[in-house]
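Below you'll find only one chain, the form predicted on its own, shown as structure tokens.
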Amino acid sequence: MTQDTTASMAEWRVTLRSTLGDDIVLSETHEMLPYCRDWHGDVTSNAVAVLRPRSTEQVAQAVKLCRELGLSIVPQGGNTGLVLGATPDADANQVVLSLERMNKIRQIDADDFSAVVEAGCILSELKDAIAEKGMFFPLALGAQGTCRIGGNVSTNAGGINVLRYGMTRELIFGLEVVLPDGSIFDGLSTLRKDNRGIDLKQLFIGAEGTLGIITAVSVKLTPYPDQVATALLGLASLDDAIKLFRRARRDCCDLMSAFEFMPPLAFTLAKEAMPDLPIPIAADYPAYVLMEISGSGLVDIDDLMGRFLEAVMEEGIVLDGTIAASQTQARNLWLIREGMNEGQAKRGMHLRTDVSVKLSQLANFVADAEKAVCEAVPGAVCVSYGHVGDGNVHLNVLPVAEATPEQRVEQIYKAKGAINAVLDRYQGSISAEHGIGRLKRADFETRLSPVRRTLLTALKQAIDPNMVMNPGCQLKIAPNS
């Protein structure tokens, strides 16, 4: 860092906490890291400031004062994401915007069943005050204690029950997003039914906070399932799970929410992760379904989800199984899901992925991909599970065990070449669920075709001419001329 820059910065923090008060602007290192880093560790930067609005006014306050001070924003929600679209990478010029402090409930309407919530808003934390008036918001991901529900909408974030009810994108009426030059567009309707033409709302869920900063949302409810039946069932193969879930798609019709399979390694992961997690079935099967149906009123779904087990044992599709008898015991299935991703943390650095297939395609893909990582990578071990139903796979990749830093990154470079190369084979996508940020940013430019490039750089330079949000993620585009 030049000393010129090091005045101009000195100068911003002054001016920052002059215009917005020293409550709002953080400037101090050791306040700013946890800003700073990614969710896993694995970056660490820097920034001009930290700035922590606790209002919508406040922060189109922000955004104008950064655009006439010549910074750039990078806006954050709960710093959960997977692929640095919240991080800095620019210390010199940007600054961190964080939504945490506007986290109230603003309104939850049993009868019309919505509700608007500020963007900082903990998932878990509304869900629960949606659950106490008997409703239910479905958007469910490992990280729902600290994610915040607007970088779920800014990431189009997926999640365990996907199947039922769609990505976020589907479960959002409205949005209040400040905008690039500090006007605030207002579309917080909950009307379920409105065409007056291009629904704006979408231009920014799934943008990352390159198009503007979402503020508040309204959301979809429904009614609260309060019958749920969760299996842990062992299996021959992916083969067998995927003629599972197309049994149990046509059996248990929209009832099934969640489906997802694991393999055996699942299980040894969990317990490093925690060791005290009960495993109620054998762990040596090749393929294991966590799967999960619920319902309210009428509907009886232990019976539903007993008649299918019948069934499909019978058949042999399904070799053995457990059917959760308690809430404990179903949170206890799931934590299995959960604690294989904190166990492969425990391992050290390794590849996240989160690609997307066919669902026909899906057993072919993981066993070609799983032949070329081990081609590539020899002595790496692959740890391939997902969401069945909408053909999303994690196939993550742990380098060898002996590897230093230095070849960790190495081999995961070749394991993400591999894994790509015949997901292109295959027509997928680099991305289901997690978005592009800056970590995806290379492989999403590179399939882009010239049609989509077009229009995403006529969409940003249209609405950030200035390239003031959250540059660099997505896609590198320069200010315009």
The other form holds:
2 protein chains.
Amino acid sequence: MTQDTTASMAEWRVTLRSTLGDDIVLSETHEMLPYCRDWHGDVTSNAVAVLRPRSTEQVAQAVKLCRELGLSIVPQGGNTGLVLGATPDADANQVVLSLERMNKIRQIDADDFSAVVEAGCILSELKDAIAEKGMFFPLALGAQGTCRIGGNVSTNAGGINVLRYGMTRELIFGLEVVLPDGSIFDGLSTLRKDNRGIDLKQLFIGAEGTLGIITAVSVKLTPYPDQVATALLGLASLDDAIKLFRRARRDCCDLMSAFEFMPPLAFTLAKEAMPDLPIPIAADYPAYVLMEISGSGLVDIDDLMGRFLEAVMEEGIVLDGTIAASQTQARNLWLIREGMNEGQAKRGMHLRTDVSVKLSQLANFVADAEKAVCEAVPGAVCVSYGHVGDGNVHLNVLPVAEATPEQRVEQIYKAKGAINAVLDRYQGSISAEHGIGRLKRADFETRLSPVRRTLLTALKQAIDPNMVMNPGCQLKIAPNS
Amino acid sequence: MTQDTTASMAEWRVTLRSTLGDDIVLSETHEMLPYCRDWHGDVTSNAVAVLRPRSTEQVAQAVKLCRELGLSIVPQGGNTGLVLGATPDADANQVVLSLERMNKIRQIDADDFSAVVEAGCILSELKDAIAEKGMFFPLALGAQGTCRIGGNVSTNAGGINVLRYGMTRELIFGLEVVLPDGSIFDGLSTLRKDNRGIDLKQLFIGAEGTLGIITAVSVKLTPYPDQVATALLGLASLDDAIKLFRRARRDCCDLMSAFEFMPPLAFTLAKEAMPDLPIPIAADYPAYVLMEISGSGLVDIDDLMGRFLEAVMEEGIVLDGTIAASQTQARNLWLIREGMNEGQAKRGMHLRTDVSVKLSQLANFVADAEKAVCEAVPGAVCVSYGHVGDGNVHLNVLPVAEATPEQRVEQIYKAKGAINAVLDRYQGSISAEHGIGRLKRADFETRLSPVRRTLLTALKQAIDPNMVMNPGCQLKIAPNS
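Go ahead and give the structure of the form predicted in complex with another copy of the chain, now that the form predicted on its own is out.
Once more the chain from above appears, this time first in line as the rest of the complex follows.
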């Protein structure tokens, strides 16, 4: 940091405090640390300050002030993102704006199948409050005890229920957004159907804070599915898992809520993280599926699951299976999936990917990509699992166990290159659900067509001409000349 | 038309023909008439020419040429829109670009739950081709035998299945768009899940051709629902219909595909249009619901409908009901709804609205708005029907029968003003599914917040700085200075 920067840093902090109030501003390094380090702890950065406004008006005031001071803003929800979209980079003039204090549920209207909530509300708290009214907010992901709804919307989060309910985008009625000029876009309507021309809120969903700061959200609710059937199934291959998915999609109609694929290694990894976890199925099938059907009212979910499994086991598509007999057993089945993730983390720094291809090409892609990884990094271990119904696989790679940290970095780099080369042949996506952030920016920009780049640049320059909002996230764009 | 305009008109036509080819260009008034007159025949305009390209490249060539000539372009699909979004206005330099010749289905991939189709494909032809593969494209609306998929996407069409499958926006994987500079946005991926930052295709869905011309679409398919149960129910009030909807949403879970409200007058109007249509229910209940449950595979849809109706009739929410015993009977029930529309048309020029409010306020809104209409236009007849589950009502008004054409226009104007005044109190939408076009532009602009106007203007100026695309539709914006 040069002397000039140090000087302006101090001046900036004084101005932020005097204008916004001490209560809003953090600027001690140790206080800022949790906001400047990403979820995995892979990257730690610094910021001019961390701002923690309590209201939309305070957010707007902060945005206007930062703009005047020439500071840029990195909006942050629960800081659980996986692509460095919510933490500052090396630029010296970045402020983190955390929405954590804007965590009120403004209303839940079961009669209207809607709720209005501030951006900083933790997802699981929102889901619980909605469940108390007999309703359901379907977004479900590993981080739900920590992530915040504004971040979910900003990243258009996916998760395990996408095959039935869609991405976050499809669960949103409206948004309140503080724009880069400090004005407030008030689109918090709960109208289910409103087709007045271009739908501006779509711009901010998935923009990862590059076009404005989402401060509140109105969401779409469904009746709470009080019947849930969960099964863990053993199969001969991923190809069979895909066949089973197609069959389940037809046989179980729109009542299937999750269909997750896991390799046998999942059990080993889960046991490493949670030694006492029961594994109620033989661990030697080549492929596993964790499947959930759910519903409410007059449908009989247990009966449906029973008849479906009977048919597919008789036909030999499913080799073995267990249905959870209680909520605890169902929870334990899902813990295998969570434990598998923790187990990977326990094995040290590794490659996490989040790619998608066409459903009909998923099995071939995984085979080709795993082969390419094995050739590029002999001895590395692939852990491929994910959301079969969405064509979305997390093809993770654990470096060779004995590798030094430097070797790990190199192996991760090589493995990623190998996977992406195969992915490009399949015309797949390098980000099926996690977004771009700063982590995937280079890989994103390399694959960006000139037409898309022109459109994205025009959009950014039109809405954020001074490049105040989350610069360096998604795309590097120079300010308007 | 001034002499100058006549001269340039002739020159423009010569240049269009010589560059694009005679085959592409229509310029005789009688040839252009079907493209310059709206669906209802309310408005007839004129155009420099009608262009009918056969390929995306020809669309791009046409756009570049029009831009050079200073002509603006009105994109048109099946010309079935209800808000004058696809027909030219009084400006003398407009060209209609019809997509009707780009009507190929490029691929239907049942294994991948996707299809790729050109913009000019007629919706019902697409649906039929998809059904032959055992799959289903859920978009369903009255005009489906004539409307084209590109227009459906451009207007983000709604229809009768929105409550289960969403608006057109939620049925789209990707788009190919010719942009205002003639470049081609190639976003025809069929990936189910692709979260690479800002989702550019969202810009063009619902933009009614103001940001570019949609030339092809990739769509999301579901298994064909080979079980369908359809029922016509008599109830005591619209309020009871809303209660019934909430109940059905929970009891029938995600298997309910339509829930339409109609007044008793529907039968009279349907009979006026289709005298032989059977009406299998007493016509003296205050409110009617046409309800559909559907599914595939192992669910038993007839059983579900039977048990549901048994319960709600026992509880007295439903007073009377009939379940279609055959596809013909089901078709006849839906013909009542279609006949009701034709019957209104037979009574002469009338007001059609397409408004939405919160579900919980729908009954009160309809009561208040009908009262306001009766006060504003004594003797006028209100026909309120629509998509209860979406909070979307078509509150139509038939002027006094003896009124002269001039009086009709005046009564329609007064009735619309009365409805919109009530709607504004309920913070409703003046366009739940039809879009804005030119017909609703003034009503739209009056209600537009300054922040939204600024955003929409910035967007238009960023993507279509020369205002080539569908000027006067949705918003009047001056070209960049």
